[in-house]
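Okay, so here's just one chain, in structure tokens, the form predicted on its own.
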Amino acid sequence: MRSAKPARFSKLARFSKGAAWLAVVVLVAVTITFALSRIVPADPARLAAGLEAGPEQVERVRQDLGLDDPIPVQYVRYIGGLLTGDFGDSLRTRGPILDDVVESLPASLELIAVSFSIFAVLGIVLGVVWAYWPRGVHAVLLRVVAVAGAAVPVFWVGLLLQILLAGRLGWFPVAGNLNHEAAGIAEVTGAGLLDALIARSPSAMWEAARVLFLPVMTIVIHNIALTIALMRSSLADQLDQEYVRAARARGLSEWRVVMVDALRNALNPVVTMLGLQLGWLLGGVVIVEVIFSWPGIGLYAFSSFQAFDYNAIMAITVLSTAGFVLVNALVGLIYPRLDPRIQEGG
């Protein structure tokens, strides 16, 4: 009993470490990114006001926006509502942040959430077969593909995939989400997958599988490649050490051997690796999105950036920044998990 309460005092001080680390990245994001914003030569008020609208409407609007206070009374003010969840109004929308978020959001989330389970799954059970069975036809076409997938830029793969699979063969549709009205569903969540499922629609589940497959491949097939070189990789040096041969000699399972403890073991690079990668697609589905034109927070960001919405840029890198540091916290959460050995302070 006594030293249950040091245990749980310990992890408590590393939960608030952490907590502390993520506001401090968030807070150094948010400033960097607020400074950009008032460096930039392009105006807001001007923006916001219209290309026609004279000097005094200019200055009223930058009146409105607070663009006329000093700098660091528009940061405290932009700090102090983030803490109350309140990233402004957008300058292209003409609507709160908050609310364009919630409405983009989950058709981001259901595509990177698709692709990442996708990508991580094959890309371990792949890497497996190469590291265990290292000579053969399929070592070399995995070995292709990991070169390949790594080297071919992502929206090389998203426009390659267009062209023969949507235009040439005409098998999915070229760009865009699920249409709930077109396909007889009522929109839940936003996703339109799961808004299928919860429907229980067999034809509305197809439709939404065909319109993901597309920007869904273009992001396995990029991502891929790194998690089936890691995990070959990783393996085959496990496989390599005493205690693989040691448990061999005692007469241990081949299956227990390479499949629970070399392979645990095996995992945590490729845990790390897969934490990044989750990470930077939380914002860097941009790209396919806008090839795609996916209605999530990539095509969002995207339009921001076209229209100079500073609130909404800003917005977008809190988010992609606490997301990043979050799914890499989780995964020094998983690491003793797989290893014991591993301790989360040490």
Second form
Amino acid sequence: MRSAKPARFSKLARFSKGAAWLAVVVLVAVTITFALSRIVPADPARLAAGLEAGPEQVERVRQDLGLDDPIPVQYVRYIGGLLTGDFGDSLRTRGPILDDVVESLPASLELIAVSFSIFAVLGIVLGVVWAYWPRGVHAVLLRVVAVAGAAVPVFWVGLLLQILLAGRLGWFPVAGNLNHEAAGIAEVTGAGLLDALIARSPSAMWEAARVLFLPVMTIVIHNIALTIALMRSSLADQLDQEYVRAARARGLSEWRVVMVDALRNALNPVVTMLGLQLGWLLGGVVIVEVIFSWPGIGLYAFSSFQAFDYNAIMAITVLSTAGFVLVNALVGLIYPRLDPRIQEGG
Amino acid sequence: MSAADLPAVPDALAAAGSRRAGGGGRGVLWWAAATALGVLALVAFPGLLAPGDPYSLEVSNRFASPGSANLFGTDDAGRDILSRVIHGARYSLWSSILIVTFAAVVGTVYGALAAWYGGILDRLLMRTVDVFLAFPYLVFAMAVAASLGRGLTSTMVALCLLWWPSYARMVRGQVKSILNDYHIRAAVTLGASRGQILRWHVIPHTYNQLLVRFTLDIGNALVALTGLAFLGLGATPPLPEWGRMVADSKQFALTAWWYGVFPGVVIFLTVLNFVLLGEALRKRVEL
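Show the form predicted together with its partner chain, please, the one above being the form predicted on its own.
What follows is the whole complex; the chain from before opens it.
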């Protein structure tokens, strides 16, 4: 809280520190995955050339891909490629990996954005309800949700929902994303809900929501548990504090005391946790996408792993590591807004 | 960076507020003993507990629904699912315990050394830990497990690599604060050597929290391990690994619901047991 100038300096310092950290983490991730991709038992050239290829053909592919160069040369070349945004070609789809990623990203982002908004908002609301009214049937139910939801394996919940709601009852499609052609809308962004919104087609919107429902519910069931639990304990702690009693004694409205003063303080750890969960979703979405054949980045990653497509595996590891670090850095930027005690210099 | 300073997941879970669960007393200890005994029995003597052979194929009896002959029904090869689940503990549950044990031992030594030596070494060691904690664990475990070749061992190696840093961070924090205690100064004054102090006056004080974390983490590791197995990275057929069984059941989900449901229930109850037990242990430790 001094003059503006030092604060701006420290902001710049913080930014460059964060950028350097991102670079270090990604570099380590690249190095580890690169090392792994060169010690694997399978031969990438053989995979790329196809099963029917003879020895000479495999050799030619090896030269074309630069796999016969010394490992350090390959490493430097790979890093150089990354710096110019070139992740190499996929051995499986034969196209540039970046194109594949860009194509499958919208579906994943849609899934993550919808699930995250639901479990974040609903989790906070339910946690507040639980903390404010700690006794009653709802409290028992919330405790069951909080403990069971966190202990239940995601892949199994997905499977159960699929068997019950899609298979037996037929309320939802078993798997797959919105079929843009069948819904009669143009594919603009690749995310079904958005495209339906752009086309102003309520029926396509309904269809997109129906397709999203099961995967979203699977993610929400697992992730809402932690949000509810943490929100409850954090707010309950705050409600026990002296300042809350003081505020009540001064005659402030209950709403103002709980929802403004106490909640603001209680949200801090919850926001941190939500940021972490958002980071985890970047990876955790793989299982859900595989169960529901959701054509996003997770399914792409899974298929690449199945096919031992190293370039794609490395690209996905690098990209998701960068995403994870970035999300965590963004959460760090939200703190000072919630808690003025955390100043930018600190 | 921020990830490192956070309450770990199990902490938040335990904070899920069990005013009653466990509640101290002897109950928790009996519960812990029963769990340990159950694990031991399942892992060491699955043959005594299982009603049948987990591997014997009986094609004429495929997809038998749950009944008196096969309590959990049979799978697509006519194998008894109950027997497979019991024998599977050796792969799913025992592997999780090994992973967490490895992480706890390596993390404790690493964290204690960092805290003890302090200075540049401490900063260097903890920066390394931060890098590991900054990886998205599922994707990374997939990459490592896929590169090492399919199999339970490579998945375990991958999870071990990713699991120890959180222990290192926790133990370092504890040791740092313990080192400021008066009893350490007393020991130094009395001329105890560094090794003696660390071994007898510091590490024992970390056991309580370690035990709580260890118990909770067995559940977490089980979820991670079976999740990777579900994706095809883990035990190879015909091993009766739990996550793998759920994965194999997927294509028969609509004809034989019991195939995937029972192994899933077992995973769920096992994780639940360790999470609640960890929570109750924490309650007791903090009393």
